[in-house]
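Let's start with one chain on its own, the form predicted on its own, as C-alpha cells.
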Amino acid sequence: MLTAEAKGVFPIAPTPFHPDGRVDEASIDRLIAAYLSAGATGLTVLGIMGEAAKLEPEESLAIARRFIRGMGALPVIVGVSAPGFAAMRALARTVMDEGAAGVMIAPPPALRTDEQITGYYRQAVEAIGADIPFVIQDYPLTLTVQMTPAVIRQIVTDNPSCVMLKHEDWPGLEKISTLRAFQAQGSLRPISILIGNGGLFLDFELERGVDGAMTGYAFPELLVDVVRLQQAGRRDEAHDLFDAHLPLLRYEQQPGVGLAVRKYVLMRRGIIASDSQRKPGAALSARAQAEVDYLLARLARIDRRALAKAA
C-alpha cells in the first residue's frame, strides 16, 4: 500500500496506441521494461498523460492490470478521476483488488471556492472508501482549480487516507516551502510530495523539500539521476545533468502538443511502436519532429542515452 514515506520517481505512463486507435499491449510491456531499467521506484497510470478520458472502462482496467503485474513488487498508482463518484468508486475498488498501491484524484474544473475543494475530496473519500490511500493532484494550469497550501493542509487533515501530493503548480516553489513549514510546525502531518510539470523545476523543487518526481518526461533515467544526485548532496552534478536536458524538457511542456512530443521521443527511443494518440489528439508536424530530432542530437553529445534507436 502507498504510504506517506514514498520517495523517488514514479513515472507517469502514457497509453500506447496503434495507429488505428487500439491499445498496444506490446508497447506497454516495453514501457514497463524501460521504467524498471531506469530505476523507477513506482509508476502512475491512467493520468492525464495516459489519455484516461478516451478509454472505455474495460480498457482502463485492462491497462492498469497489465502495468500492475508488470511492475511486480513496485507500487503502482492508478488515476481514478471521473465526472461522477460511481465510476470513480468502481475503478478504485477494482484496481486495488488487482494490486494497485493507491489511487490519484484530480479535482474537477468546476470547483472554485476552498469549501468546494475540501468538500469534494471528503465526498470522494466517502465514495471510494477510507481504506484506499490516495494522492491529491494539484495541477491548476490544466485543471484551473487553485489550491492554496492551507486548502491542501485541510484536505490532508480531513482525510487520513491522503498520503501524497502530486505538486504541479507553477510557480510553485514557495508553496512547497510553505507546506514543509506547516509540517515542521506540526500543523500538517508528514506526506509524500512528488512533482509533475514534466520535471521542469525538479532541480530546485528537490531543494525545497520534495521527495521525488511523478511526471512523464521521456527520459525517466534523467529524473532518477537528478533525484539520486540531489539526495547524495551532489548539487552541481545534479544541476549540470538537468541543464543538459532542459531544452527538451521545455519543448515537451508546450500546451497542446506536450504528449505528442513525449510519444514521439519514446517512439524514437524504440520504447513504443507508434506515437499515435487516440482521437481527438494533436500530432507533430514534420517541422516540429525535425526540431525534436535536433534537440535529441544535441542532448546526445552530453548524455548518450539520447541517441535515438529508431529511424
The other form holds:
Protein chains: 4
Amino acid sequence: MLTAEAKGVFPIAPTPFHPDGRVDEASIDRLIAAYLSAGATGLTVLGIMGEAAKLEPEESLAIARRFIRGMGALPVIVGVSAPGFAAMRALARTVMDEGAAGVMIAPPPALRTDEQITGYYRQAVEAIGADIPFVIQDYPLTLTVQMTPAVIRQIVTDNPSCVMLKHEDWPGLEKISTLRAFQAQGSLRPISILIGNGGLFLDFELERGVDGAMTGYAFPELLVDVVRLQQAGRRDEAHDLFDAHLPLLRYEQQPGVGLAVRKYVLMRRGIIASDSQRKPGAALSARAQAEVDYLLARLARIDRRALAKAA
Amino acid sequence: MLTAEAKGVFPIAPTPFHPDGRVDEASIDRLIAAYLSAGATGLTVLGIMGEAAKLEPEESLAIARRFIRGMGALPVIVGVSAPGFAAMRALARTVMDEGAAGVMIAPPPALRTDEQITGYYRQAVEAIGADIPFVIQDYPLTLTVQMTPAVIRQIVTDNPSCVMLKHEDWPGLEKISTLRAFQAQGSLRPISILIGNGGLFLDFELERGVDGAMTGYAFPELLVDVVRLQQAGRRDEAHDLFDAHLPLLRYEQQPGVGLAVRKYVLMRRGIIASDSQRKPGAALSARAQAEVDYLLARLARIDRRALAKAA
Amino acid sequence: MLTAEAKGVFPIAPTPFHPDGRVDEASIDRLIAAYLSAGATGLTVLGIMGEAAKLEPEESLAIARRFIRGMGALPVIVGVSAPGFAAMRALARTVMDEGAAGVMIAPPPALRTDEQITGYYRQAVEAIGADIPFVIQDYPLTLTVQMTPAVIRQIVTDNPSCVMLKHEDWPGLEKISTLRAFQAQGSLRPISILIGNGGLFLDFELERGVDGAMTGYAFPELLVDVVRLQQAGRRDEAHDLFDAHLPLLRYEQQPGVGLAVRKYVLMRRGIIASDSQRKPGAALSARAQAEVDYLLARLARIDRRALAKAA
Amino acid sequence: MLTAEAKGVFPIAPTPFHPDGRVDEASIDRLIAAYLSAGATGLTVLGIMGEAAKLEPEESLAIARRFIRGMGALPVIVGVSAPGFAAMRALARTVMDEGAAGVMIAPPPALRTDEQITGYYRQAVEAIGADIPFVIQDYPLTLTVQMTPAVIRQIVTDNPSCVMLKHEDWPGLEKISTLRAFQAQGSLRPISILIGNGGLFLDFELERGVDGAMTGYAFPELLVDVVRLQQAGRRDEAHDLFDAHLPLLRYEQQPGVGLAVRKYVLMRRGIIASDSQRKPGAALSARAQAEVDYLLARLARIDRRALAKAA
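With the form predicted on its own in hand, show me what the form predicted together with another copy of the chain looks like.
Zooming out: every chain and molecule, the one shown earlier first.
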C-alpha cells in the first residue's frame, strides 16, 4: 500500500498501442523492464499521458493488471479520474483488488472556489472508500484548477487516506517551500511530494524538498540519477546531468505534442514497438522527428544512453 | 431512425433515483406515461440533466433500454458524450442495437477554435460510425464551447449523419435566423432544430423557425401546447400560456440548482417518487421548496395542471 | 457618502451616445429626470452596461460629473474597475472629489483562488485609499470570478471601507440566505446588498433579505415598485407586477444583446434619443425590435407605463 | 515605419521603477544602451512585461517617448492593447506622432470563435486607422485566445496594415511551418514573424523560418547571437550557445514569476537600478534569488557575459 513515506521515481507509463489501435502487451513488458532497470521505485499508470480516456473499461483494467504484475513488489498507482463517482469507485475498487498500491485523482476542470475543490475530494473519498490511499494531482496548466497551498493542506487534513501530492503547478517552487513550511510548523502532516510537469524544474524542486518525481520523460534513468545525486548532496553533478537533458526534456514538455515526442523517443530507444496513439492524437511530423533526432544526437555526446537502439 | 424531419417536443428525461441512490424503475415508467400523455413526439435520455456521468455503464444501458421500450414507436435519442471515443462508440453502438433512434454528442469543454470543433465531430462520427443519426448539442453556457452558425453548417456538411441541432445558445435568436437563412440560400441542407436552455426563449424561438423543443421543464405539456399553438398560428395564446409558466420556468433554469427544482416539481406532481440525486448533487433547501410551492400555487390559478397531485 | 445602510433602487445608468458616437448630454439629463421620477434612491454609472471601457478618461469623468450633479443629494456610485491600480486610483480619487458617494470594483477575470480574490481587494483598497466607500461586484456570469460567501465575508472583514455587495451570482438565492445568516450569527458585519443580474430573481431575492436592486432594467419604476411592495409586505401584488414584466425583463437579460434591448426600450420610451452604442456593440436586428415591440404592447395591457412615448 | 521585412531582435523592454514606484528614467537610458550594444534591431515597449496596465496614460506616453528617442533610427513598437477602442486609438495615434514605428495589439481574453477574433482585429484597425502598421500578438498561454493559422491568415488578409506576427503559441513549431507553407503557396502575403514565449524554442523556431525574436530574456545578446549564428548557417554553434542559456531562460519563463526573475537579472547585471515592480507584482524570494545566482554562476563558466557587474 502506498504511504506518505514514498520516495524516488514513479514514472508515468504511456499505454503502447499497435498501429491498428490495439493495446501492445509486449511493449508494456519492455516498458516494465526499462523502468525496473532504470531504478524506478514505483509506477503510475492510466494517467493523462496513459491515454486513459481513450480506453474501454476492460482495457483499462487489463493494462493496470499487467503493469501491477510486472512491477512485482513495487507500488503501482492507478489514475482513476472520471467524470462521475460511480465509474471512479468501480475502477478504484477493482484495481486495488488487483494489487494496486493506491490511486490518483485529478480535479474536474469545472472546479473554481476553494470550497468546491475541498468538497470534491471529500466526496471522491466517500465514493471510493477511505481505505484506499490516494494521490492529489495538482496540474493547473492542463486541468485549469488552481489549488493554493492552504487548499492542499485542507484536503490532506480532511482525508487521512491522502498520502501523496503530485505537484505540477507552474510556477511551483514557492508552493513546495510553503507546503514544507506548513509541515515544519506542524499545520500539515507528512505526505510524499513527487513532482511532475515533465520534470522541467526537477533540479530545483528537489532542492526545495520534494521526495522525487512522477513524470514520464522518455529517459526515466535521468530522473532517477538526478534524484539520487541530489539526495547524495552532489548538487553540481545533478545540475550538469539535468542540464544536458534539458533541451530534449523541454522539447518533450509541449502541451498536446508532448506524448508524441515521448512515444517517439521510447520507440527510437527500442522500448516500445510503435509510437501510435489512439485518436484523437497527433503524430509527430517528419520535421519534428528530425528535430528530436538532432536533440538525441547532441545528448548522446554527454549521455551515451541517448544512443538510439532501434533503426 | 431519427431524421432531419423530426418535430415537436423531445423532453429531456431525468434519471429517477431512490433516496438510497438506486435507479427507480417504477418512476421511469411513470415518466414515460407522463411524456406520452403530454403529447411528446420523442424523448432524450442520458443527457447532462439525466445525470449520465454518475451512472455505471450497465446502468446507463438498462435505463436507456427501459425508456426505449416504454416509448414504443416514438424516437428516443441517447446522450453518448464521453471523455474518449472508445466509450462513446461502445455506448452508441449498443443503444442503437437496443432500438435508439439516434445519439446526441456534446463537444468537450477544451475545444476552442473552429477547426478543433469541426475536427472533433468528424472524429466522433468516424468513431461511432456514419450510420448512426446524431444530434449536435450547442450549449455554451454549460459546455463553454462556442460554435458559430458557420461552424454548425460545417459540421452538418461534413457529416451526412447529422440530422438535428439541439440549440441552446444564449442569446440564440439571431443564430436561429442565421441558420434558417443559410438553408433558404441553399448553403445548409435541412436539419431539425429543437431548442433547449430550459425553454427560456421558446416563445420567440418558435417564431424564428425552430421545429420544436428538447428540454426538461417539469411540465412537458406546456412545451407541447406552446409548440402546437404557435404552429397553429395562435400567437397570442401561445404567449399567454408561456408567460403564465415563465416565473416557474425561469426559476427552474438556474445553473446547478435547476435539476433539483425539476425533480422536486416532478415529485410534487406525483410523477417520480423521490427528488433524490446521486452525488455530487445538491438538494433543494426548505426555503427554495417553499418558493417553488408558491410559484406552483400561483401558476395553478391559470393552468390547473399545476395543482400538485402528491402531498 | 455611501454607507452600509443604503437601500432601495440604484439604477445602472447606460451612457447615451449620438449616432456618430459622441456622448449625448441631453439624454443624460433625461435619464436623470426619469430615475428621479421613478423613485430611485441612488444611481450607479460607468459600469459594464455604461460602456465604461469604451470611454476616454476625460469622457468618463465628464459623464460621472454630470450624473452626480443631476442626482443632487442622492448617492452616485462610480464603476472604477480597471486593468491596473494606477488608473483605478486616478479615477476613484477624481470622482470622489467630484461628489461621488462611493465606487464599485469588479474583480479581474484571471482571479481563481479564494486568496487571489481577497488579495486583490486588499490591494485595490490600498491603491484607492481606505477612505473611499466601495461596492463589491459579484457577477460570475460575466466576470468568470466565483466568490463564495466566505470569500465575500473575508473581503468585508479585511476592508472597513466595503459597504455594499452588488449581488448578481446565478443561482444566487442561497448565497443571500447564507450571507444574512452570517450576519445573524455575528460573523459578518452589516452591509447593504443590492441585487443585479438584470433583476431576473428580484422577486425572491427581496424575500431572502436584500436591501434593494442595482440594475438597469429599462423600467426602473418596476424595480422601485417591487421593492416598495415587498417592503410593505404586499407579497402577491409584488409578484403580480414582477411577473407582468418578466417576459420583457427576461428578453433584456441576454448576455451581449441585453444593452441593445435596454437602449432600444429607453429610446422607445423617449428617455434617450438614440440607442446607439460605441463599437464594439451590436445593434438590435429589425426582427428583434419587432419582438421587443410585441412584448411592450403585451406589457402595456397590464402596466400602462409601457406605452411608448416616442415614434 | 515598421514593415513586413523586419528582422532580428526586438527586445521586450521592462519598465524600470524606483523602489517607491516612480518610473526610473536613468534605468530606461541604461536599458537602451544595453539593447543597442547587444545588437538589437528594434524594440517593443509597453507590453505585458512592461507592466503597461499599471501605468497612468501620461506615464505610458512619457516612457514610450523616452525609448523612441533613445533608440534613434531603430524601430520601436508600442503595445496599445486596451479594454476599449477609444483608449487604444488615443494611445496609438499619440505614440505614432511621437515617432513609434508601429503598434502591437493583443486580443482580449473573452474572444473565442474564429469570427470573433477576425472581427476584433477589423474593428481595432478601424479604430486606430489603417495607416498604422500593427503586430498581432498570438499568446494563448497568457491571453487564453487561440488563433489557428487560418485565422492569422485571415487577419493579415483583411488588414493591409498588419505587418508582423508576434508568435508565442506553445506548442508553436508546426504553426510556423504552416504559416510559411501558406506563403509558399501564395495564400498568405509576406509578413515578419518574430517569436516570443520567453524564447523557450528560439533554437528550432529559427530553423522553421522565423525572422527573429521579440522577447525580454535578460540577456538580449543571447537572442541576437543565436539569430545571427542560425542565419549564418552555424547550426551547432547556435544550439551550443542556446543550450548554455536554457537553464536560466527556462527559469525566467515562469508565468507570473518571470518578470521578477528578469528584473532581478537585469539589476544584477547593473542595467536597471532596482527590480521593483508596481503592485500587484511579487518580488523574488531570497530562495529564488539564490537559485538565479547559482544559474548565473553556472552560465558564466561558458558565457562570461553572465558575470554580474553589480553587487
